[in-house]
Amino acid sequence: MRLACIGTGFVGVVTAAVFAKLGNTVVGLDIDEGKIAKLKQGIVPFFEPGLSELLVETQKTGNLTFTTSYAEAISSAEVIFIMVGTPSAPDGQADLQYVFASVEALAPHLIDGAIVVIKSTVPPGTNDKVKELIGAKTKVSFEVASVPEFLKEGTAVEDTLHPDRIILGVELGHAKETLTKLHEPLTQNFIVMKPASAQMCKYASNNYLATRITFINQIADLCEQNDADVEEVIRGMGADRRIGSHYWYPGLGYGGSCFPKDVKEIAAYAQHVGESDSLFIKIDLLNSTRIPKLMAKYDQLVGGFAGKTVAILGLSFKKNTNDTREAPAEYVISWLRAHQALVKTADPQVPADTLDPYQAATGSHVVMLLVEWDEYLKLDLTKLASVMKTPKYFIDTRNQYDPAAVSAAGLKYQGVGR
């Protein structure tokens, strides 16, 4: 099929490259000339395993091209994906200005029967406004659908090639048939629903995962008041088939480009429709106060951070990405500096003081593991202890190390809920 992908951020580039790999003719569109110039050279503006190679491969075959011209991208496209940002507005709800600007720009160039697909995260009811905007600028027939994305940074290419399911938010048969055919090489698990339901499904999925993180953090806090170990608790509750052992991540709370934004937006949406006692409002509050609460505890643990050197291992919001949006490190470092600590940093992909964790730890009183990069999961603890200064604390915010092994190496261990 002939596709246009509007927006060349994380979702846009991955989606365009994967559909091009499947044999479709894909045009990636963005108004940022510098970004388009780099993509034409095969340069991905962010780190995502396997994406750069896929980008080069699909451009060599001619299946994937990039442009800044709406006329060039849209005038022959059977399906147009909108994948632009939807940041939170000052009131917390989704800011749809980039979605609507894209819609108004593409409308005059639509071919008859084109399908406009919103993949951006938008609140239910957005499709009605999109139809109105397009209808004001064209006389051709068109359809508007919602196909939310569920990609995880660090595994986005694999997630796109092998999705758990495809949610099709469609109203008419033509859109359903076309979008099913387009996605059939990826999966046979299609779930068809109303566009508003598809849009709510995206919010519901992310908010549920954020809820699991918030829930287990609350359990971890209670474990620290007794002799319980949250990791043992997770093993026990995870054996219940109704619950499962996946996606329990006690630590500094959820971060990244999606969960904080989507929780805030659904909380604001709940307020907007009169649900002022919504669970999501409390989840947002608990997550936003998580790091200050833990840092105050760690400050007491180490005898005050003032005058101490702290090595931070991991600056991205998770491993296998260089995305630092809403990353815990941002808030931890700010808190430490505000409390007169000297901070040294290390990360494999984000610009830092060093790539070497031992170099960062040299002369440090505290090492804080914030991201479970593979490079940081097999540290020589004895070597680490030998380059540190007393009191030699190892704060494992991801619960990746055995407390006994850390202690045996001469370090004072502190995990979360242990």
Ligand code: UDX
The other form holds:
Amino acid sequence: MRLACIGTGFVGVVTAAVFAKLGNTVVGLDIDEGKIAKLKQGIVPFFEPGLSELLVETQKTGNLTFTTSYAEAISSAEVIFIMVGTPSAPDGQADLQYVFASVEALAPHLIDGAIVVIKSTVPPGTNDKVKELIGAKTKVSFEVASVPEFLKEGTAVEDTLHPDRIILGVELGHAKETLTKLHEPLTQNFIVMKPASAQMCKYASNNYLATRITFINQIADLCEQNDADVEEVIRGMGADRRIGSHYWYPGLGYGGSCFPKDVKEIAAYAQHVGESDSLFIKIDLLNSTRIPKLMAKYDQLVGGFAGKTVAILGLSFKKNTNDTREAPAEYVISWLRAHQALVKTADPQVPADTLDPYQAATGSHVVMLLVEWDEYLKLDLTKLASVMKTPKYFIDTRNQYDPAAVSAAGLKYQGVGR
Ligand code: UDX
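Can I have the other form now, the form predicted in complex with the ligand, not the form predicted on its own?
The complete assembly is shown below, putting the previous chain first.
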């Protein structure tokens, strides 16, 4: 099939490369000339395991090309994916300006029967406006569908090649058949629904997961008031098949480019439609106040951060990505600096003072493990203790270490909820 992928951010590049790998002819489009020039050379502007190789391979076979020209990308495309950003507007609702600008730009070049698929996360009802904008600029027949994206950074290629399901938000027309055929090599699990349901499905999934994380963080905080260990609690709860033990680890709260934004957007949407006591307003508040709350607690624990040196291990928002959007490190570091601590940083992919955790720990009074990069999971704790200064606190915000082993090495352990 001939496809156009508009937007070469995270979702756009991965989707374009995967569909090209499946044998489709894909044109990736972005208005950013610098980005397109890099992609043409096979350079991915962010770190994502397996993506560079896929990009080089699919460009070599000729299945994937890139352009900044709408005329070139759209004038032969049977299916066009919109994968541009939908940041939060100042009132918290989704800012749809890039979606609307891209559909207005593509409309004059559409071929008869083309399907425009919205993959960006947008509020229910957006397709009506998209149809109106396109209809004003073309006479050809077209359809607008919604196929939300569920890939995770760090495992994006794998997630796209093996999705749990494909949600097809379609109206009456040929979009259902065409999009089923296009996605069939990836899964047989298609769930067909109205476009507005598909859009709600994306918000609901991300908000459910964000709520789940907030829930376990709340339980972790209660565990700290007694002798319970949240990791044991998770094991016990997880054995209930209705609950499960996956996607359940506590920490400093959820970050990244999706959850904080999607919770804020659904909270703002709820308020906009008169649901002012929405759960999501509270979830957003609990997550955004979590880091200052925990930092105040750690401040007491270590006898005050002022004048101390703190080594931060991990600057990305999670492992296997160099994305720092809404990363805990950003908030932790500014909190520490505002409280007169000296900060040293290490990360394997994000520019930092060093790659080496021991170098960051040298002369530090406190080490904070913020991201569970593989490189930071098998630290030589005795070596770490030997280069640190008293009181030698090891704050494990991901509960990756055995508290007893850390203590045995001469460090003071603090996890989350244990
Ligand atoms: C998320 C969704 O999972 C994905 O389906 C959607 O398409 C985009 O948003 P992503 O942001 O890449 O993906 O990362 P994810 O692995 O889901 O983690 C999101 C945040 O939650 C991270 O800050 C992570 O550290 C945190 N998290 C995740 C937890 O604190 N505990 C968990 O158990 C899981």
